[in-house]
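What follows is one chain in C-alpha cells, specifically the form predicted alone.
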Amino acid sequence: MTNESAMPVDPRKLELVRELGHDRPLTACHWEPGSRFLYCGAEDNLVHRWELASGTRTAMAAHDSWVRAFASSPNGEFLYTGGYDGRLITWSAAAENPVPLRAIEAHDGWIRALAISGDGRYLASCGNDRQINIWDAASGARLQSLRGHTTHVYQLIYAKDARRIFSCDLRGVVFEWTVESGVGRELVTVKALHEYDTTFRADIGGARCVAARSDGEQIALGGISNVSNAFAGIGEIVVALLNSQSGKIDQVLQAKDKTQGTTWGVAHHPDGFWIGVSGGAGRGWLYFWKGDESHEFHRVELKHDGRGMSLSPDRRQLAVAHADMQLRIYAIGGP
C-alpha cells in the first residue's frame, strides 16, 4: 500500500508543529476533506471550527450538550454534528457566521456517533436508545431505522462499497446491516472490548472509536479492556481488528507496558500501519501499530489525555484532541 502524497512516512519522527488553545477541555476532532478546517467538540456545548490557515476559531452554537460525533459531505461542502442531547445537526461547513442548515431529534439519548456513505448521499447514526437510522443526507428525511443491538450502539462505519454497515454496542457485540434491506446479523462478540463489574453491577466496553482499513478488509474497533474499575473507568488500552469479510477477529492489538486509558481514537495510514490514540489517568499516548503483531511498533506520549484524533486528508498530520484544553498537530516525518 502506498501513501496517497506519494512519499512515505516515518512515525517514529513524529513532530508537534501546532498548538491551539481553548479554555475548556475538549471531547473530539475532526479534520474536514478540503483540510481547510478543523472541528473539536468541548465541554461547553458547543462546536468550534479552526480555520488552519488563520488560527480564527469560530464558535458553533445548536447542542444543548457536548459534541463527539462528527462527519463530513466528501466534497467538504457540509458538517454533520450528533451530541448527546440526541440532536443531529447539519452546517454550512465554510458558512462566515455558521447556524444550523437543519436540526433533527434523532435520538432518544445520545448520539455516539456518525457515518457517511463514500457518496456523501446516506448518513448513519446510533446512539444509547439502541437503534441505527439511517438519514437522507440531503433532505434530512429518515429512511430507516435498524433494531438488533440490546445495549446502547457506541460506533458504526460504512464499508467500503457502501452497501453494508458495521456497528458495534456497550457488550462488544458486532453487527452487520445489509443496507438495502435493513437485515442485519449478528456477527460476533469481541470479549476484549467489554467488562461486567460485579462489585458496580455495571458492563463498561463498547468500541469507542472505529476506522477501516484503506483497503476496506478490516475494522478497526478501539476501546478499554481488561476492566479492573466500571466506576473510575481503570482498565488498558485494546484495539480489535474486524475481518470485513469472515466477520472474525484478525488480531487484537495492545500496548507493551498494558497502558491504562481507553483508546479514544483510531486510524489506518495508507502506508501499512494502524495509529491509536489514548487517554486515562492523566496521561495520554499515541501509538503504532503493523496490524500483524499484537503490540506496537512506536509509541510517543502526548503532553496529556488524547480524547479524540483525527488524520489529515494528506495523512501526512494527525490532530489529537486534549483533556488540557489544546488541539495539537503533529506532523508524520518522511524517511
Given for the second form:
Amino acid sequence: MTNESAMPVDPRKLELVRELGHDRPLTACHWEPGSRFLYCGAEDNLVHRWELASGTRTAMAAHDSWVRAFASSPNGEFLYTGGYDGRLITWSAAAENPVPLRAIEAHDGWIRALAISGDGRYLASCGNDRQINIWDAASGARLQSLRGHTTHVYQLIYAKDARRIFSCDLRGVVFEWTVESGVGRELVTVKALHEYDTTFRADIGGARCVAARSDGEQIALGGISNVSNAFAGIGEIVVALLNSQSGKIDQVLQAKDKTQGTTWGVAHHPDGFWIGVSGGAGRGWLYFWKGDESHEFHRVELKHDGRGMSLSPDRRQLAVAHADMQLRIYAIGGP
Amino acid sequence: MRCRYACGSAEHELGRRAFLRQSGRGVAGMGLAGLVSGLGGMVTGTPAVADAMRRGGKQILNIFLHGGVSQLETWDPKPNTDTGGPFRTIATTVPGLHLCELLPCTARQMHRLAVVRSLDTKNGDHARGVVEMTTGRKQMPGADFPHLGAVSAKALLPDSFSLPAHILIRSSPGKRNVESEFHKAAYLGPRFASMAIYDCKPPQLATGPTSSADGNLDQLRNDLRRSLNQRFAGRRRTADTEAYNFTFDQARDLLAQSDVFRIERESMADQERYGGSEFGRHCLLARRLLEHGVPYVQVNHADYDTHHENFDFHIEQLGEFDQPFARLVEDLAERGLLETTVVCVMSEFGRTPKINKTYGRDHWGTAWSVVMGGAGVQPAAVIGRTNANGTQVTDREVDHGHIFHTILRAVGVDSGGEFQVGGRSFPIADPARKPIEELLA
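The structure above corresponds to the form predicted alone; please give the structure of the form predicted in complex with its partner chain next.
Okay, now the whole complex, with that chain kicking things off.
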C-alpha cells in the first residue's frame, strides 16, 4: 500500500525535519507501508517502533542479538524482523505492545536480509549459513531452501514479478533464483563490491543494501569498493546497477570525490533518481544519482554517519538510521 | 700465531660445541652476519640455574593472534550490554564459564584450559604490545629483552637436541612490515632467536641444494671440507671459523630431519581434521614439532586489527582459529603432551568495549584476556574479572609481566632467577612482577 505523490520532488531541497533519539547507536530503519510507524534496529537486541504522529517509541523484545533486517506485509499489518540470532519473527505491527506472533529459528547464524514478494504471500531470508529460505508468510512454513552461494549471503530482493529472487554474497557473487523450481544460476560477480585484502588475509565486500528500480529493470547493490585497507575501512562508496534482464552491470555509481565509506542504504525514487546513504571514514552523506552517469548530481552531508535508510511510502521523506543514536527524517522538497 | 681459543678442557669443549650448535639454529633464518655478531657474548647459566631450568621435556606452545583479538568476541563476552556487540555466549565444558559463540570447538576444550580475564597492559600500540607481551617487560628506550621463545629455548633446550629450539610458524609476510614480530634473543645471543617457517614450507636449510640428491657426492664433499677445516683450525681456529663450520653442521642436521617440517607426512585423516585453512596446517605442523620435542613453538594467526566491521571479521578470523586450535589442544591431551606442554593464546592487546561508528573496535589494553593451559596450569581456572560492560578490571589485575612469569613457572623455570651472560646477571623475567600463583597447578 503505497501513496506515491504525483508532485515531483527535488533532492536539492532536502531538509532535516525531525530527529528521534535513542540511547544506543542505530543499525537500520524501515518505514512501514501505512506510514504510521518507523522501525529501527539498534545495538541493543531490540526492535524499536516509533509512532510518527506522537513520537512515541515502543521497544519490542524477542531477539537475542542485533536486528538489521526488516520487511512488512503490503498492508503493514505484519512486521517481519530478522536478527543476528538467526531468528525470524513475525509481529502484529499495530498492537499497543507488540509481541511475537511467530518466532522461527530460521538460519544457522546471522540473518542479514529479508525480502517480501509484492503480493505479500512469500517471505525470503538470507544469512551467514549461505542459504536463502523462502517462507509462507501466513503460516511460517518453510517452502524452500536455496543453496549455491559459497560465502555469507548479504542481500536479496524479489523481482517485480515475484518469480525470481536476486541475491548477493560477501564476494559480490549475484545469483538469480527461479522461485518455482528453486533453481539458481550464478549471474555475475560484481567486482566493484569485493576485495580480498592480502595484507589482512580477509574478504571484505558484499552488498550492504539492495533496491529495485521502480520499473524493476535494474537492481541496485550498494557497498564498499576499491578497498586498500579492509580493517580500517579504507575504501570508497559504491552502488552497482544490475540489469535484471541481461544480468549485466549497467552502471557503477560512485562519488565524484571518491568519498571513503560504505553505502549502507539505497532506494530508487520514481522521479528517476537513485538515493544512497553512506557512513565511514568519509563521514555520512546522502547521494543522488541519475543512474545513467556514474557520479552524483547532488549530495548532502549528514550530521553523522548513516547506517541505514528507508524511503517513505509517499516518496517525499527519507529516514536515516545514524550511528550517533538518532533517527533523522529528511523532507525531499518540491521544485 | 696460534689463537688460544679456549682452555682446552673437555667440559669447555662440550659447552662450546653445544653453544655453536644452538647458535646455528638461531641463525638459520637470519643469515651468517647475525651468527657471527652473536658470538661476541658467550652465555652461561650458573649450574644451579641451568639445572633448575632444564626440566625434562617441558615445552611451550604460544598462539599469537596478531592485531589484537577482541576479548569480547572470545574469552570475556558481555552479551546484551552497550559494549557487548551482537554475539551470544555459549556454555563450555567448565560449569559457569561461557565464551563467545564464535568459539564452539574451543568451548569443548575449556576443561583443559584457563582464562585470565584481567589484563591491564596500559598500551594500545601494536609494536609495543607485541614486544611487551612476548618479553614480559615494559618497552623502554635502550632496553632490549629476549623474547619468550628465546628464554624458553635457553631454559628448556635438552643437551642432545638437534632441531631448532625456538620455531615460529607464520604466514609469509608479503609486503607487510613485520619487524616488530621478529623474535629477538637480545643478550642471550642469536642462537636463541627464532627460526621462522613460512606457509608450512620447510626451512631453506632443510631442503638443501639440488645436488644433495647424490648422497655419496655430498658425503665426499663434506669429508673433504671437514679435513681441510681441521687442518686450518689447528693453527687459526677462531669463533668465526667455528661459525662457518656450524652452518654446515646445521644444514646437515636439518637435511637429515627435514621430514619433521613436512605436514604431508601426517595422515590424510589428520590433515582433514585440522581443516584446509592455513592456520589449520600451521596447527598440525605445531603438533608435529612438539611431538619431536621442539621446546618452543609459536604459531601466529593474523589478523585481528578490526577497526572496521569488527564483528564480520571476527566471524571470519575466529572461524579459522576455532576448530584447528581446539583440535590441537585435544590432540596434545590425548597424546599425553599437554601434561608437559604449556599452551598460551595471547595477543598484543584487546579491543575497545566501545563500538565505533563503522562497527569496529579499536586498540585496548585496559581490560582484556589471555588463555593458558597444559603443564603446570590449573585447568578450568578463571582468573580475574572485568566489570559488567568490560571497561575495567575489577579483580586481580595483571599484565604482561605476570603472564611471562606464569608461563615460565608452569614449565618449571624459576622465573625469579637470573641468566649469566658475559659475566653479567640478567633477571629472567621482570623482577617487579611475579607468577599468578593461583593459576599454577
